[in-house]
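Below you'll find only one chain, the form predicted on its own, shown as structure tokens.
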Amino acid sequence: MTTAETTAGATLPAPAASEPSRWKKIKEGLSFFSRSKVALAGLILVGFWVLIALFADNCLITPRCYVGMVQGDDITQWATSEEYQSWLSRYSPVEQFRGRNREGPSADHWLGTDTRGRDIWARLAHGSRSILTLAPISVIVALIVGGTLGLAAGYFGGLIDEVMMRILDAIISFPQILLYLVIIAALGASATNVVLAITIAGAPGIARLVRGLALDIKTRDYIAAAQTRGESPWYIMFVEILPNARGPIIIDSMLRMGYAVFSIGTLGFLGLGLPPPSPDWGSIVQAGRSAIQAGRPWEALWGSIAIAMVVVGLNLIADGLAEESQRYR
């Protein structure tokens, strides 16, 4: 009797808060954006860009399509072939209109033609798969080498750390422009070298802020705690150090994407991105130069525009987001 009365006047232990499922999650992380103004306009600027990557022609349900437009080596093959169609892009990236080269905005073209009478607005249509991918990989890979080499020079210190952050210090002494000069010129113009250059001039950088925040994080309760219950070195830097840092890293990362954007497009204005025809949008810059005193600026101008619009829109989200993380100081 006194065992039945103890049940059932027993306290039911309160059910466990259901975690927010992924949608949710999701749903909380973009509605930042309306509470940023700044942060809502650069993804304006960049979502325009991204739509346009992805909806320039028939690519988007063909892999093998998109990912050898992006690295320029089969474009001619495939932009020519039957079974591409071009959507947003309206003509194809190295379709050649005869008699109608450098003419200015028209209804037949939007942006006008190039000095070989290729449309515009098709070339930097498709130059957005490219540009956008390529800068994407580029600092996620720049992220990878560079964060785990911040992480282990802080953590470790020492030795470690005194090694590490001489060598870095050293490629950082080079100008980056001249770091990728040397770096393309000796392995020759591709997307994988564009990669492998911009990963080696960002990540060093990338380095030396993931270990300044290793050293501030290491000192915490929280990891005296994981210490103590014996894990190892490489679970508390990527387990509980690197976590609690990826608010600034977040920000520094948007920062060098438009960078990255900034030094693809110089490294195709001085003939080192992708190979010809690809239509980088650099090159497109490149090729409109000479025409500029001939009052004919169409090429270079919308080019040039291009590449200021994503830029501007990356550094725009890059402002939002410092602004955030402001308001839960």
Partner chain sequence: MTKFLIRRIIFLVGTLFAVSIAVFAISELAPGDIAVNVLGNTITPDQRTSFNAQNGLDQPVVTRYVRWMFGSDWQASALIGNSLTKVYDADENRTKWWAVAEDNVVFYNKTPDGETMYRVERTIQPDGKLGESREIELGDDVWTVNDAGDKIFWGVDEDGRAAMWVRGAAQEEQRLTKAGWISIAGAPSAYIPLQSGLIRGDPGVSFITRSPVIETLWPRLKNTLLLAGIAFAFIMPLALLFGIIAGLNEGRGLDRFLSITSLVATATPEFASGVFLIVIFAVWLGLFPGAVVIPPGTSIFDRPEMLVLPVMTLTLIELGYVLRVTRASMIEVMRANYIRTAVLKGLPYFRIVFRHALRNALLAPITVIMLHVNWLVGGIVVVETLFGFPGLGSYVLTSALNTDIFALEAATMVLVIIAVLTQLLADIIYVYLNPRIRYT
Given for the second form:
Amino acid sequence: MTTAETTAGATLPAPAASEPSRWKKIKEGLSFFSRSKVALAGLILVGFWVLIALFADNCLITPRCYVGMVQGDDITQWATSEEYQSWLSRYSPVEQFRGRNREGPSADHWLGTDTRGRDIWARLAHGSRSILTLAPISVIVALIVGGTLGLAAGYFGGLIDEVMMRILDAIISFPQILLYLVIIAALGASATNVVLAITIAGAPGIARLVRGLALDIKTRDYIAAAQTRGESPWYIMFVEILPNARGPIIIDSMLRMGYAVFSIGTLGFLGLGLPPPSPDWGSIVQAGRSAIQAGRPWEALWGSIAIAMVVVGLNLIADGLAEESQRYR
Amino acid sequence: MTKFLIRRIIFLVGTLFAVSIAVFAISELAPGDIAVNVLGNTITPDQRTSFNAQNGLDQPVVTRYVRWMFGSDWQASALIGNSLTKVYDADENRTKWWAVAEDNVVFYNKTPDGETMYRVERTIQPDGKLGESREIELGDDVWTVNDAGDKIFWGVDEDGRAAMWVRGAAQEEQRLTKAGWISIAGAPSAYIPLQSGLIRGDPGVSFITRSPVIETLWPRLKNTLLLAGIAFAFIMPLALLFGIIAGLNEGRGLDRFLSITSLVATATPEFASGVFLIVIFAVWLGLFPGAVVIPPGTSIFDRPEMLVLPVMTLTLIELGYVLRVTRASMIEVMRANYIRTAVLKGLPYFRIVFRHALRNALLAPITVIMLHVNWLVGGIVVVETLFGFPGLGSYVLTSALNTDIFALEAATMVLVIIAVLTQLLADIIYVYLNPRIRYT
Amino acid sequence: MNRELEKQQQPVVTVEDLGIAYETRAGDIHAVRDVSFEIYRGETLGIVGESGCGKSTVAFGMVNYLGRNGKIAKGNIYFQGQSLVGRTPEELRTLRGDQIAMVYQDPMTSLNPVLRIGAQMMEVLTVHRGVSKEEARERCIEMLGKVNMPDPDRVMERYPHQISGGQQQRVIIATAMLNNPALLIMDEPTTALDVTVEAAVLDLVDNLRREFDTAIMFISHNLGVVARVCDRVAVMYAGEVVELAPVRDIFANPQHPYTQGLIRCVPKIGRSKSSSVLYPIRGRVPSPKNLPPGCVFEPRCDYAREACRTQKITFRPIEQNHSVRCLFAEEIDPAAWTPSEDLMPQTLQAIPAEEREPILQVDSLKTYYKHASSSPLSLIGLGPKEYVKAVDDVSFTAMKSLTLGVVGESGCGKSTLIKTIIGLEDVTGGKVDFMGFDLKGSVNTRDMSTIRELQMVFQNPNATMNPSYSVGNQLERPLRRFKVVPKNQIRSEVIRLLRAVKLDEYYYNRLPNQLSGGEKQRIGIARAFAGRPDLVLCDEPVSALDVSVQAAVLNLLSEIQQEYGTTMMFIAHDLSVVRFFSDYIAVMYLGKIVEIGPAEAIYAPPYHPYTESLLAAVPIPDPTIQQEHVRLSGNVPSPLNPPSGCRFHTRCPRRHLLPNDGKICETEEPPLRDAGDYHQIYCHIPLEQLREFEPVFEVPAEGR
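The block above covers the form predicted on its own; next, return the form predicted in complex with the partner chain.
Starting with the chain above, the whole complex follows.
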């Protein structure tokens, strides 16, 4: 009902203005989760692991340790050092309990122990850190790369668009897992290469989405208005177009975050993830795989549950967001 | 319509070439030396040089790409002056290249001293085996003078490679045989390793297994096609049916149940859902085997129950995705103006759904779904690894982990071709269903 | 037609106190309240009103198609004596498409894209009447013939995307008429169509009603359309019918203040802004969530009294066949109405012809778009190059401080023309001279002062502002870029601009989604004038607005123009609006100007035959004006491959005036005929003959 108003003579007084405050925005965000049960469930699943990741031990307050851990090389020294204090994790992820390998859940070891007698809970708790750090990083990198390409292709159109999209289409038509395999096989397994692989695999999809949005938004009159002011293409792309594409991009990023966790887990499972003894979730499942048939499925089972919780949680949040945004349309 | 399809085909062929270049280039980037990777770091520099020369690894990357993609036999054949062919040698239990002398007679060349050239001929017998070998001494006139003034001879060496000997410049060659490294006198100065090229179906010989990649790849591919085919046959009808049902009941309990379940199924990584299924069906209930073991001499058809859990795992993840895409499309279509028209024309509900909504609702997801075959490939790699299934997926993974370059490249190309062909198929179905493209 | 006899019959449909509500999280919203009317056989009842007044809701309520959250909350609908409320879905289904048929606003999306036309038509017969396919086919072809569809046999085999918009609407009408329904509901059936196509479809509706004696409920926002086809008219406002009367009474003797206001908003054909003023209705339509306690129109009514604020007003007859929802209808004399002071007509000072100086001279301007040819060769760059000749060889001059209007149907190139001038499209050929500068190339090759001089007002209020930024932010940007005022005065300048478009400073922090369409359009105008340009190009600035808002925006534009002495180019497809606003008018067809001249000269002979057809087609909101009946045949040809010679020759209704049935039109470009006073016509027909054309209508005398 936007097209119904008028007066000619007197100026129109504005109805009581409502300044959107920061507090109000936060409240709005929270009320979204109370409206959408699906998103709330997702938030609980993901939030659980975020809390665990934050408070597994005193590592996060020592940045040196944290950076090293993400890179997967410092963990052994750190977790055996004097400074180390385990909080929520209860044990160090590398401490081996002699004679207690492959045990089921018990009061001492809530989730049991792995092949080498390490506490599975401690390993999962620490593993959540790398996966919950690498996934957002890779999505953000992919967003920057794919978003810029997509904006440029969509806004400029023509030959730039044609060539760029053909190349990106070619990457999309390439099974992602092969991309991971070839890249990791060529460059070796490391956190950086995992991010690189996920960026290369994810950026074309983002570029496609952003291009579609840019193609739509650039036909709006306010873009023509900016052009008739003689604004530069970069101003139009990033200031006029990008902010209006944020809704779908946020939803897509949430989904991609899920894919990224999914992919990082899969790489770990295939032996292409972070090198041991990093408590990588995928690697934990891989290590426990052979014992399932022997009736000791704990290691593989807990690892699978942990990763499923995070991916499903992220997808639920994305689904809730998408549904909510549809409602407003 | 033709234009649309021609466009797609040109694009797909282009994609395949681009992919082949990319795969080759990335493999080339592999850290370390192939020789070291293959032979271990105990090799001597001499052995390494010989290995690289014999396998053409000393050539520039473009040459190697051309040989890998389009083959090297035609190039070598022109230099030698005879046509070349592959014949199975029962003595060595492998297939190698020979020059063709005349009908059913093949040969290779050797020179013990670098001066006298011999031709070793063998007859191909009617049963396909090779007959006795016959050495013929060749005259001096076989040597030709090249630009540099050297007297040279191009032939096929004993190991099935095109080789160039230079008269009087006999060298020692380090050759890896089953018995280990040996030195051979009278070795050629340059080699062209023979292969007929990927586009003629020869992806080369694996450095790791020393056997042609195609021989190990083919049975794996058959297993994988079986697994994926069965999974696909389950996924498609179920997913489309449930997707349509969910879409028609948007917002109701049934739809909520189907959407949430499918979301959970799709989001859970294959290795995780596979583990859950194994724990439930193999460990607790003991209904199906939790791993695929095929003893030599038997086929997968002897114990088809081994396929149940892998197929179930693949179905779970793909079913959810296709279901959700179909559901979303169905909802959108049911809101379209032409559905309103159909309702207000007083048509019965089933006629509206099946005649007016269905075809439109399948239009959008068909390309998305087919593009998802890429994900099925990913699922296959994980599922095959999890269940120990001897298919192409686990083959790719093993090749990648062992840096078995030719095997990795070949398997990757096969999977990409499959993915690209399904996309072409999707385009054809799309065009068939969409009169706006069919009649323009 | 013997109306008295008809009245004695039972009405086809009777609506009694109908109330329709939508369930939302915040409770029921009563979108339609207390609507009562009846429609007889062979009668067309028009339902007219601005957007959001509940017209379409009533239409879909009649067939009980209200979506999952809509419901009939009150009242009843009797169709041929039987109640439609509370019927089972199956009973409703047998009525829909058989006894009650519907025609929709957007024909393209209302047809199923994957089914052939024939299949979509035939199923109405096979489902409802159980006839055989062969018979159904024959009857469909026959019906397509009746709706004047060329080549019905082949159309049956076509898909919807293969026929034009006008033909699609004919198909939908034919489908609706197949079972000879007792009631035909038409929901804005011509809104998406061009004016010449609209005229032909309206003729068709009239003929069909006569032939089949159907009762028609005709919904439109366009008073002119309603005046042309309806017998009786119901005026809706905010979910209620406020007045119901025969069409002549509604226009000649409106009794409800809203109806009176509505009619005063619309520019009369032939009037210009120098001689008349549009009187917008103040205030805005209340949201159905927040209705006034008494009369729904009370907050905007000039005659409102205390009684209007407290009680619900009943819908009551004041004369035979004339009902109104107003307490004081008898006391209100529309002739005695005087506008409030700020709405008094300003006496615009006309610039004498000899003092007019050119500001923009366009010479043989061409704008072509490259078009991928259909040949497969074009994939590798070998195919023949094809061009869409959107603007082809156009020349004209715009005079300083005056308005040049450009009219034409969609696809005639009028938007491309101004986009080329402002630099959003590249010039393919020709010359644009603006105050001595040669405007070539796109906007980013021009220097800042030229950019500042040329600004644009856009069509769609919902797209004219960037939804992410506040009003103040968006008005500041041009001020900063063009350095109009020193940095420390930017805020006060923004507020000055806001006041200039009649908005107060509280709008500074508003986001676009908090504004109504008219407000957004005002901001768009303020933004265009921020850099104090010399030439403002208006691309259909009011066509997406409701008439009452349209009037206010037109007044605002002319006021600002007067104040700054700005030159304007004004595009519109509505000929009354263009005539009202422009001093000169150019008529475009398929990329060419066919006629250009002073506004009053365009609306009287000598005409170009195309101008004549346009004028004959324009719906005039006055049933007393008789329009000459000139209708165009065929479709607009593709600009990819325009006809040779005169581009209009394929559809020209006057070709036969030339020897040899206008053979020359097919081969030779038409010569320029100068009728004096910068009135130019491009036509092969000699000026003398053009002068002899009958005027399409008598322009009523100027004055109120």
